[in-house]
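The chain that follows stands alone, in the form predicted on its own, written as structure tokens.
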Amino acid sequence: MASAGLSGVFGPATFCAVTGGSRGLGRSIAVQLAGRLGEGSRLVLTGRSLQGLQETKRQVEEKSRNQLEVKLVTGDMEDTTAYPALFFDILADVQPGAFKNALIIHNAGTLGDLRKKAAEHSDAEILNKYYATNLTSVIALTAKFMQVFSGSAVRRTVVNISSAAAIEPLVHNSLYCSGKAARNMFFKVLAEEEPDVRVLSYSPGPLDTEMLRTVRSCGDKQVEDRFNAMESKGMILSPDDSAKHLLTLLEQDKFKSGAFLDVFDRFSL
């Protein structure tokens, strides 16, 4: 089912739910689809924030050139007991026929506790909240989407926004790396037992961000020497930056479904 070009991706009558839409890499998506996105689409965000997602709201509407539906979902997905009612109103009202392209962006994330070594994350509770948030709503959410959007009738896209920890190591993130690490697989393995379904994990590259500052406010002098590094080739990029090429990739649809694109080109995968 894949098609090149802008309209074959997007185009008209397009739902799209973006997480993590109050800030960040996730404004950044919401803000340049609306550009993008045709008549008669939506676009969910969902977040922590409401006063996030209403600002991120405000842009999108600025930006749209057209009567674009914004919907604003807000949860927490530490809490598993919460998903049947915030995947309903992320996906509620969908009618048979009225999106001709489905795409889900997976943006939300969080960077767990960086003060701890791997050996050291020995509380089960808090384990289990990290991977909820991070990796099962993830897993819970993409079935819920492919549920709503069966068929072929609709052009579905999912996406995952990985990172270069998925498959390098970074000390004082272990969660953050092993929960990347098993999002790839996950899609991966959806990209192979779902032909018709177009599926990309994507890594943004680090950003200037409050995400990024916490990672290198770590202590580490092995992280801190790290960033540096790519700070000084100027590899810290902009959120607007790395959604634009992120779009990119989408509109020109000629990666493998399942692959790991990265924002320099450094893996394909």
Contents of the next structure:
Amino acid sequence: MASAGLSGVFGPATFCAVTGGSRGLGRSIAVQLAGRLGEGSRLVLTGRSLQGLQETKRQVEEKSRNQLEVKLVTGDMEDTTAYPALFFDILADVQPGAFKNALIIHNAGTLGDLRKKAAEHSDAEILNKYYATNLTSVIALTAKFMQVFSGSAVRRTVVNISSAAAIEPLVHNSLYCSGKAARNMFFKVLAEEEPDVRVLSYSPGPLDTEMLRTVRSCGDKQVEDRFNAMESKGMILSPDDSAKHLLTLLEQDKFKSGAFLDVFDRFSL
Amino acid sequence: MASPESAQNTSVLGKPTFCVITGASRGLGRSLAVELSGSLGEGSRLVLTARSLSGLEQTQALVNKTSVSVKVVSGDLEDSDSYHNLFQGIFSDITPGVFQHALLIHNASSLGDVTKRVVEHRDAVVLQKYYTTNVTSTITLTARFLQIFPSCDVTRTVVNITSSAGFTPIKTNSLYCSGKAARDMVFKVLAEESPEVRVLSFSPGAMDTEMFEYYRTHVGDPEVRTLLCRLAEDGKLLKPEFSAQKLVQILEENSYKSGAVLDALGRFEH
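What would the structure be for the form predicted in complex with its partner chain, given that what you showed me was the form predicted on its own?
Next comes the full complex, and the chain you just saw is listed first.
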């Protein structure tokens, strides 16, 4: 386990925000971080469900040893008009010099309507909301994060929770695939522009979460077969294991900024 | 993989074709209209759409109307509330059975604010508008197009005008790069889901157009600007007519793998 004092990424005085922290991978990441964030750190968790966030906080506090400050911010990334207030809350009270590290993990994400093929996506409002939640919010929040933690005094890390869907066209997943493809490319541009920022797109693999259960019950046989095959190969991970792998990658700090890495090393792009 | 249309005597373009080109008021869109008008079969209809009605009318004047009737419909893809009316205008007066081929070319596109680095993209409303214009519009227009021309008697072709920016990160181009990446992926999924539809993403290369000129003079990153200026100075910019001809050639040959991303100069194929 990383010693808080040695870790450059999670050491003392680390600000860390995790979106979608109310369940699934977001919760696992938060709990794994709890054991590693050093003294004087702050963990901000966002999500739509206050109840979910509170449960995550409970698990985090059980695990943390440095009286970690945990802040909860409820909000819906679908609503762009709510961003200024939401982002203000996430990044509030950051005093200059208070933090040595700043880390943001864009984990919140939605699948979109998996019953629809691309040819059936005729409602522009639904599509606009989809890209607001999965793309626009991520960009605007990253911009705000970079603004609040500007300059070279703070070591900055930005993580994009991505998916193999970013590079593999999957039936019924035109929105999910395109949103992830867009995010990956966006973060590659960020990495080009800001060489001082550590940028990582991480494919966590198929995880045993509510999101996966939704995918598996979408009614498409091809999709069902694919996940059944993965299950029989032992490829469906616990989110805790995937979260641990992510934090190991961040701690080892060997990745090329902007890289897209997979939990199973199925690709490294 | 979709099997190519059995060409026999008439290439797919030579059939009576209903063809929509977005962003047809200038640049590549205009060139595509002109090139296609010379290739489309007797009884074809070309529907041109863009924001600028005067630009569309100029394109209309240049188009070869021997075999093709031309209709212009102005509208703004940034305004998704107006899509219903815009699509109605595009797809009006279609008598069933008249067209044997339907071709939709998503050419309209915007660069976004290329003066800005990621850290400066703080206005969510601006970002939303960007993805509405460049991604959402193409999905909903495609859905409507495929609804209007169901598969039975009509061959359908959908073209996504893209860019190497879809897979090459370029500084101050976070919006353009991510938008193209999203589009390319949407069309790959479409190709997987609908094997009876011919789907092609086509990268026309850097061309001598107003869009390029705007890009060259406004791009925020000095290295990128130098590169673009050099392209222009060295005479390496393609003429939009050239890129349009390349696309028409590819469509006529009709042997591309559905969902592929092809380059005008053959520099890559995804």
